[in-house]
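In structure tokens, the next block holds one chain alone, the form predicted alone.
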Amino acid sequence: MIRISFAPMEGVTTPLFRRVFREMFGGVDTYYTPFLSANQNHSFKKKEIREYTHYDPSLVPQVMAADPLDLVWAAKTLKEAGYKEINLNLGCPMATVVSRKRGAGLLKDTDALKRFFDSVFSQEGLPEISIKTRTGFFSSEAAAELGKLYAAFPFCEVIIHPRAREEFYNGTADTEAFKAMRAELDCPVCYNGDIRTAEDLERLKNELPDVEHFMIGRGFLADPLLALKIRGDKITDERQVVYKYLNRLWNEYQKELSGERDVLFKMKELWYYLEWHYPEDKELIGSIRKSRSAAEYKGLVAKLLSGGRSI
């Protein structure tokens, strides 16, 4: 039996949006939230709080740092919050991150990166730490390597990503490169890259007979209904499906946020993703995204999901 996980999306798949997609689509087994910046203040942000602090056992936070005793200040405090489990972003790619040496940051020096692992499990009182992780920093070739070096250390799990750094999302995801890796573990581990079909998923469950464990991310944001199509579900008016989603994503925004702006950028932002879903709809959608008001935006939706009508 396969486990399903839902990709941390930062800015994207919040709470609120954790809340809407299980309880209109259901499907996966395990959330990550949005990474959280353990820093030398030993403090998190009220957004950051809020991604946690109501304890959900199928959550997983995700943190982000620099230094091993922030790291340990933030897993003895996600630990006190009730979480049995932290996970590590040595993925994230972006500029701004790297340069601070987090997220991919970390892969560059591996010398570095076991005397950080050596400082956090030297502490005591721990929940159990994961990782996600990219195949290298400069290229692929280092995942053997890298594989040894989690080897030595008692992660519960290691979710890769076979990219390295360097080639951010660009590409394919290398499968031989995830094959290499997870030769040199022990502990269980996760795939996670370019799921965006149920024949995707099915392909690597067939390349990869012995993970039980899958993560997709940008695969959801494409296609919603993607979970129930993984579980066999047969769905009749797809369209108008996410068109119920996606209003009810506005409605609820529209309770959080402070204004028509704030939530027309959220829905937008959602938009980059959708895109992919439906290529012979681009132009629309490039007017979707160019859209200024609300009233602009759910008409231009309608038309494309309801044949113009609000349902």
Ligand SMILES: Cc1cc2nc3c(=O)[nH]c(=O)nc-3n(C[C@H](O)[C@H](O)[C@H](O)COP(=O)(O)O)c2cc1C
Second form
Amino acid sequence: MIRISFAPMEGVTTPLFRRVFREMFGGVDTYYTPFLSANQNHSFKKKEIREYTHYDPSLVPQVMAADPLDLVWAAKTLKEAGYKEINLNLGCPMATVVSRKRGAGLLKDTDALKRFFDSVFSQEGLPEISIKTRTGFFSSEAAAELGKLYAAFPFCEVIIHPRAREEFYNGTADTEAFKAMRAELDCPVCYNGDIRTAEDLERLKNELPDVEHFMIGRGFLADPLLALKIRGDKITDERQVVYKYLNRLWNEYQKELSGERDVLFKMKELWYYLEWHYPEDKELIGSIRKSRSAAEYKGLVAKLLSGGRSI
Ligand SMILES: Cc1cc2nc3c(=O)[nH]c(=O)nc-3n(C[C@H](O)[C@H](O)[C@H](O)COP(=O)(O)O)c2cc1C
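Switch from the form predicted alone to the form predicted together with the ligand and give that structure.
Let's see the whole complex now, leading with the same chain.
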């Protein structure tokens, strides 16, 4: 049996989003929080604390840190909150993150990365630590070297997104780079990158027969029914279901955010990914993404997903 996880996505996969997604669809075994920033203050922001306070056994908190002792502090804090595993972010490509030697910035200097891990694992009382990594900083030619480095430490799992930092999210995920890193590792591994359909997953399962854990991010945003399709469920009234899900999200965001403009902004962000799933409706979706009021937005979404009938 394979395991399916929902990838961490900063600004998207918040507790509210995860709750709505889980209640509407299910089919996902594990969720990861968007990265929580561990810094020298050794305190998380209120928004970050909300990510993990209600202990959830199917949730893995993800941490971003530049200093090993900050990571150790975060790991112990999360262990006290009940979590057996935490995940370290070694993949975020954003310039502001990388320039502070966090996220994928840690991949640039492998000697420094080794010292980072030496320092972390010299500490006692840690929860299990997994990592989510890209396959290199400048290029995925670094995949095997990084794999060797990871193999020297007791990670409970290595989640591999086979792109280099310099690629951001461009091009396609490189399964050869995945294999090169994977070949160096004895611990469990997870594949992440570009799974958009149940067929994509089938193809990867055939190509990577010893991988039992797959992580999906943008694919779930584009097609929220994807986990159910992977499970083999028969789905009827697909558009109507997506319509209900988007309405539910709208209502929940309305309770949490300060005004209609913010809710509209949040919902329009999702349409960037939903557009992948409805290529034939590009024009209408373009109008949805440009809509300026709740009424305009809701009318257009009802037209696309519900034959003009609103609920
Ligand atoms: C908007 C956005 C936010 C993301 N935030 C995070 C994050 O907080 N932590 C992380 O490890 N990866 C983050 N990622 C990367 C995803 O977890 C995932 O690795 C990437 O999207 C590739 O997988 P996919 O093709 O299934 O989407 C983010 C990606 C996007 C597009």
